[in-house]
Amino acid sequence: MPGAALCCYNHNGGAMRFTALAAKGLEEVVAGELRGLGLLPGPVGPGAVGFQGSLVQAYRAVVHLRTARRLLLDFGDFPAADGRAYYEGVRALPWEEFLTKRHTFAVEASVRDSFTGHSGYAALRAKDAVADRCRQALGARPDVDREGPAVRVCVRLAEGRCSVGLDLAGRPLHKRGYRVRPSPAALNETLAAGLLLLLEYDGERPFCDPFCGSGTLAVEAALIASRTAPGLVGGRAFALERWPGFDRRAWERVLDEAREARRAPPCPVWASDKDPGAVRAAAANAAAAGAGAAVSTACRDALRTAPPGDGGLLASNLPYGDHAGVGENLGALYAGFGDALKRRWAGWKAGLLCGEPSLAKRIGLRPARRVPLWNGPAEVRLLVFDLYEGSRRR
């Protein structure tokens, strides 16, 4: 039997060990936050983020996050070598800790350089391995629940080890629950919120998109601004409810520190674009976020929009031809809202997301700083301008 090394549930309020999964380029932007939240976190590797805290702090990290995808409590560590270590190594754990006949549970992998590169097969192990050792111990085995499970397992298979942690929020932190008017190519919640807060963005100086969509970076901004935790957006529930040793009262206290924490913007949100219909989604997006006072919507050709207020901060997504943009002369774009930045937003910083290297060259303005992200699957670049007047053109 392998040996695991447990980072088991405390019910008397010690520190545990957590680990924030964050998208790649967005490990250090997460550390951060958690610096802000009082907590240390430990050393940054690919994609995640580890920390120890009470349960309490916990609490506050997963209402607070704002750039981490999914918060794990760390359950076990072991080597999995090939598939029956891996098998027994996960069995070993004691999951009557945490699941009893009545509750249900799903499994999620993710495998890299490990003994299998199927993560559906690793999930399927990790779901056999977690009900037999239930059977033995509780004489049931709990049912599967992948939409709404109380415990939510994520399974790591890396280099020939495996860390089992259970999501505390039970789905991705990402889904706020205000997208009620989706685009097919609007950014994932936390990197829109990643990547204002790499642009320092604080909500103390004026916010526009003028490339909207379905107005993701706009509705982050207003809640950065109002400073409203993610966690209180949508009324969503968070899986740890459902757990054993839930302290409801210290729960509850996490609610209400945040909800005095909130303010109104000082600054004003601007999000604009020239598809109407994107405009709505974003008014619609920003409502159900309780942010529709904040953000200000017109529908306007980006390169023909003026400033909404003066030393602000611009930021898009800019179309690169893969769901959005198709059909349109897109380097004549890049190169006429480059113009426009010259000629127009003196003052202002800007901060553009780019997937594709030829367009971004099109601009015509030299960024003070290029960051390196991942939008999903694909690399882009968040390429930052300082914008004055009299501007050097490449």
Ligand SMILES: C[S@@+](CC[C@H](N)C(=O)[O-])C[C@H]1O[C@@H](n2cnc3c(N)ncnc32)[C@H](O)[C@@H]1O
The other form holds:
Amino acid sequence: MPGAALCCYNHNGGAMRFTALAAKGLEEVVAGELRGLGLLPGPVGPGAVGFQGSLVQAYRAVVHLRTARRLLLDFGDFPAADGRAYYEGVRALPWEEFLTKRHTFAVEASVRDSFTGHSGYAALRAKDAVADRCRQALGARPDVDREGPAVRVCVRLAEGRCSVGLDLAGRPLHKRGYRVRPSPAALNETLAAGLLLLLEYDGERPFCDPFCGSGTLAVEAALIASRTAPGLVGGRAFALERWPGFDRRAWERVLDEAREARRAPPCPVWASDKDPGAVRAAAANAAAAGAGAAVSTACRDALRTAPPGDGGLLASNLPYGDHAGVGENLGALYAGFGDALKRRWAGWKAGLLCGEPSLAKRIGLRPARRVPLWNGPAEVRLLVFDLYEGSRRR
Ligand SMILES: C[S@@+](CC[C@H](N)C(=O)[O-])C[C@H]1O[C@@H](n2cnc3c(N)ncnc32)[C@H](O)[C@@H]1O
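Instead of the form predicted on its own shown above, give the structure for the form predicted in complex with this ligand, please.
Once more the chain from above appears, this time first in line as the rest of the complex follows.
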């Protein structure tokens, strides 16, 4: 097939290509995490960071990465100008090396500037192509299981090309397994971890989220402070454990190394909210993450209370738009919190995730840094403030 690049699945220690998918704006953070794991990232594209490594290095990455959305083994990449080239390209991949009749699979697709604008259609055609190839090569097709497949195939169609990847975790990495008390306004876990790494949080100073909601930022801070790899949380199973050539000894070694790296957090992590239900959810989620002892929760109004310590990192996802209570005056809340920061939080660094620029202005302090990020489809800004006596007013 012209222009096709097939990747061999080499489970004998040879190098393979992988792609870590990232939320827009977090690509460099993911690349930094890969470097920290001794890997050489590149290329870095919109929402994706490639790297080469052995299967064991990929095991380590899927256990440790805090900010990637998914980790994929690159299985194929080919031109797909139309539906026919797309179907043939997927069918030309060596699926029988990966799937047996007993394996289950599922296909997810994303499409951008492509021959089709329908991700559902793209997923269906790829599923047909995989099934047709297996029926021909194996005499039967593997079953589809959308919930817990052994092999989750991620197809990305963009600008006339198709990339096919196999998801090592089998589900998005933000699903850490600790969210026992969900909340509609909850921040995505990988975005929360990304925010903390952008703020250079390493657990060596106190942390506080005075608008904690269900506690995502505080839980992620506690995981960083205790050097807990997210893959250890929640007793999750990973799809790679059902792949052919799964190296159980190497996998157990990677998990043991991660367990040995854990420590007691050296500094406090505080989480508070004015809503008692949110505080209960934050405490339950922290406990489910194994961070119940590390996160101190309290019911407090952020506008009226003093900081819990002399200095450290404050990070919050401020209420915005439909997250606000009915009738709440958000402008006054932002202005009031800006005042509180100026009057009471000298000695702290603050990172505030704000959705609405006009609201962010109401804080009334000049940010040292503004980082554009994406919270799902919504563009948001991380505003960073260094607070000291007499912080600059806007
Ligand atoms: C966008 S949500 C935070 C979501 C959180 N990051 C999470 O992952 O669940 C904003 C939170 O601010 C809280 N809040 C609003 N006004 C507050 C105030 N004056 N003091 C403390 N918390 C407040 C709300 O109760 C809500 O839980």
